[in-house]
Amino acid sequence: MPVAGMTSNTVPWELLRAAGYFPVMLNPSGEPTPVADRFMEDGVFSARIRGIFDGITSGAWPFLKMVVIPRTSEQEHKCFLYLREMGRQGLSKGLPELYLYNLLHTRSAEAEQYGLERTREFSTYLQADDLATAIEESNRACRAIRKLLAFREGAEPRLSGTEALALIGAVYFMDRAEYAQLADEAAADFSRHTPLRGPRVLIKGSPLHHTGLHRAIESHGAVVIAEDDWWGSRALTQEIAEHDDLVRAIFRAYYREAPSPREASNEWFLARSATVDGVVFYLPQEDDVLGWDYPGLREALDQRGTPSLLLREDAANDLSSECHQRIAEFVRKLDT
């Protein structure tokens, strides 16, 4: 089965799948990147997109047989760009095919309608035959998934962040139909597990492809419920309607319902912080997007009197003393 790599959440994997490739995430590991550091300026790219760049070119993901970038971010769409060009002069040999999903999150009639027509273009393209049954696939996934959240939720939480955004994550790895099957498997094995205890808190922030923030703020005595990211609370949260005109119900899926970089509304995250103790904004030096958005949000918890604290460190590495000093004072704060 050929192989297709998406950058983030927001292409179709229910496209790819009835088109039959077998769909997987992009997320390299933290190596080094000597392609990206000697074509990719400074301060521009995250370390995660410049990591997906270095393992297209570099050769080191040689499975490939397609990528597809959406649009919904300026990091992924100049990295498009960028490997169209890398192709074009010859500096990496053997790219996969490369596809731009012109998916635009801006809420307008002509937006909307324009998706849709890109996202019928790419079934064309594609020839995606067989969506009936990939969409069931992913709503078995979504509704595993759910299953998973609801032991997060409530005053007794049953399931810990760290290990709920490695369950729900690895959605974007496997072949959807047996990862319905495991989660189902671990909802039934979290649910005989003695509650957590500790401050409940949400992440809001950069998104996390990684667990080490959830390990750090955990290591502290607090529960993380829930976060506002497409690898964790907001991943295939809404089934897609299974009507006559598959197409249209799988954008509507995407454009609506997948958060995105460009997702204008802050409505879940208001929603979900008013049950929380406290609140972790995550925005590390890289950030280029959440930072505009931080001082209203920040405004509008003080108001409620919901307590946050600001990290600017990357989790991804080991967080210095200090910033596990700021996380603790404040669980320590949320626990009084």
Second form
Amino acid sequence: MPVAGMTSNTVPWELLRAAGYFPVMLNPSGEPTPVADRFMEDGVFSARIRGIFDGITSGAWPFLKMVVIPRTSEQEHKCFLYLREMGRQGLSKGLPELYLYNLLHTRSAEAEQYGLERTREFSTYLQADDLATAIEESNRACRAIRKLLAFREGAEPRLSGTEALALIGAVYFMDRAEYAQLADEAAADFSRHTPLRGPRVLIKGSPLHHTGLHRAIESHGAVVIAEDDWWGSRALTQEIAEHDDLVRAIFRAYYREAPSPREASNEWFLARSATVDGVVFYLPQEDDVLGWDYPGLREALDQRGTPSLLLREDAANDLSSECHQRIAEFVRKLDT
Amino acid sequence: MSEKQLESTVAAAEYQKDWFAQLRRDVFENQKPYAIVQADMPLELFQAMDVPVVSNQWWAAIVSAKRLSPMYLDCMNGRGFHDGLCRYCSLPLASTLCGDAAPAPWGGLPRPALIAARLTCDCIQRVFGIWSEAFGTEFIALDAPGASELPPRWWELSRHRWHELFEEHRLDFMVVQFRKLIERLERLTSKNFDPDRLRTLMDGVNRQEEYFEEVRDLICTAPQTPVRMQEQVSNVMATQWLRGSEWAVSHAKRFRDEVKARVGRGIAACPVERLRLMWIGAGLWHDMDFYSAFEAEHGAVFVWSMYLAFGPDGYIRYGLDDPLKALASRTVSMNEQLHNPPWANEWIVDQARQHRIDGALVLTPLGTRPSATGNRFIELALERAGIPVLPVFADMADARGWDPAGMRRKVAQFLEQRVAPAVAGRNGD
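Form predicted together with its partner chain structure, per the form predicted on its own context:
Below, the chain from earlier opens the complete complex, with every other chain and molecule after it.
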């Protein structure tokens, strides 16, 4: 089965699947990125996007037949242009086929119509045939994730944030039918787990494609019960309608539900943060988007009496002892 | 800024100051509406509807040139906006939120009737969202689909064959958004949009840019550059914000006439010109003297920046049967043209050759990410074309990290060690 790489959560998995691809989220391992270092400007691209660029151009991922890049962040569009240029100039050989999926995120009738047209175009381009089966597989995975998320709810969660992030994030790398089965088995197992004690924390910030931050917070006795993040609580949040216009149904799920840095609503966060003991804002040095929301959100939390902590260290690496100390103090404060 | 050699530069600066003072009077005394917009918005639509606009980037440049950016940006950091956030596009917001930190230039921005931006980078809707709340005014956003078809030599298509240059669906989507913006402007002004008026204005823009093209050609062909880069910027940008207007067209002509006369009389901006330099990126608004700092000692003159050069290639559109679509084609890809491969690198190398450039300084702004992209490809292309490059890591609006003396030393070293030897080698010295 040909493999199609995706750079983020807004690539319609179902279209690729229906066209006979094995869609997989591209997620670099954190190894050195010599090609990206040469062509991508420092401080402009996140480590993850640099890793993706490097993986594709260095030939480290020869199994990729195609890479689909959504217009879901400015970095991704630039990455698309850079990849094309590498091919045009012959700076990288054997690049996979590249496709820019022009999904917009403003909430307007025009943007919605434009996105729907681009989705139909993409579907036709791929010759995506069996949409119904692909949607069904995806929906099973969605339901399985919901079951897992349920173990993070309530006064006595049974699933730690660290475990949850790893389990939920796996959906982006697996066959979704198989994922649903394994996640269901895991859920059955978690129902027998001892409830977790500790202050209930919500994370808001840059997408976490690793469990470093969750591990750090939970090592100090808190439980991360949710994150405003497509790798965790906001992965595949809603099932796709399995009837009528299937392409439209797929498009809507991504346009309306999938988080993106270009979608400025904090509705989900504000509702979710009302149910936790504290919030950790995670804005590593590479952030240049959510930092604009931070003062306003912090103020909203202050007014509500919800404590918050801002962390700016990159949690993909080991956090400093000073940072750990700040987390420990914060958790202690929540516990009293 | 160092001495102004051209009368038109003085006139442009005076006009801008008077224009802004009149704008304030109109807003405060006559309650006339005006708008604050991102530089890559279709300013022509506002002008065709008699709504004056202040460009966000122009105001950032003014604030920075008045050396106010450190105070405003420190204040923003104090309010919880971290120091890794983009500064160029948010400095005017800072002047609104942190008005107590220092009095804004020229009395400051009055409350606009609306603010508007194209959503190029991811942060811009947040910056403008916060600003619209602070002003208590409406924010209109134009979304920006990404380009995926980019014929490398775009400037050969942009004037007559712009239909082919940009993807049809992107143009159509932009026109749909324009129509919505026009409806809003019609409600604001109680006037009807007149396509013929827009067409006339677009025609004026073409004439204005044709004058700039003549200036560009004069700079390319004259033995020495007749006009410094910073004076090019002053004259061009004063008119671009009002492009197509009677004043803008006549000022462009006046600028052309003055430059042409200087060439005719053999007047050079720097009579000891030996090395011709190119500045790639936005202007260093907080240190414009930087650009003439290497003339006396090294005979090195900045002859090129995107501000003049982009006018003819980026703005001229022939075939105005559908003026909205033509305007969409001007608006839809400015960022790709100036900052992304393959368009930026291909164009800049072509410009460098035409301008007989000996060395290039490429600004990678640390605090303004969308302007930083494409630079490594630009540098590579220039070096391959035999033009030595000095990358400059600094911010165009934020003076806080700028080391004027250190940077001048670094450039001097670059000129001595790389540019002069390359020129000597070419000349067989």
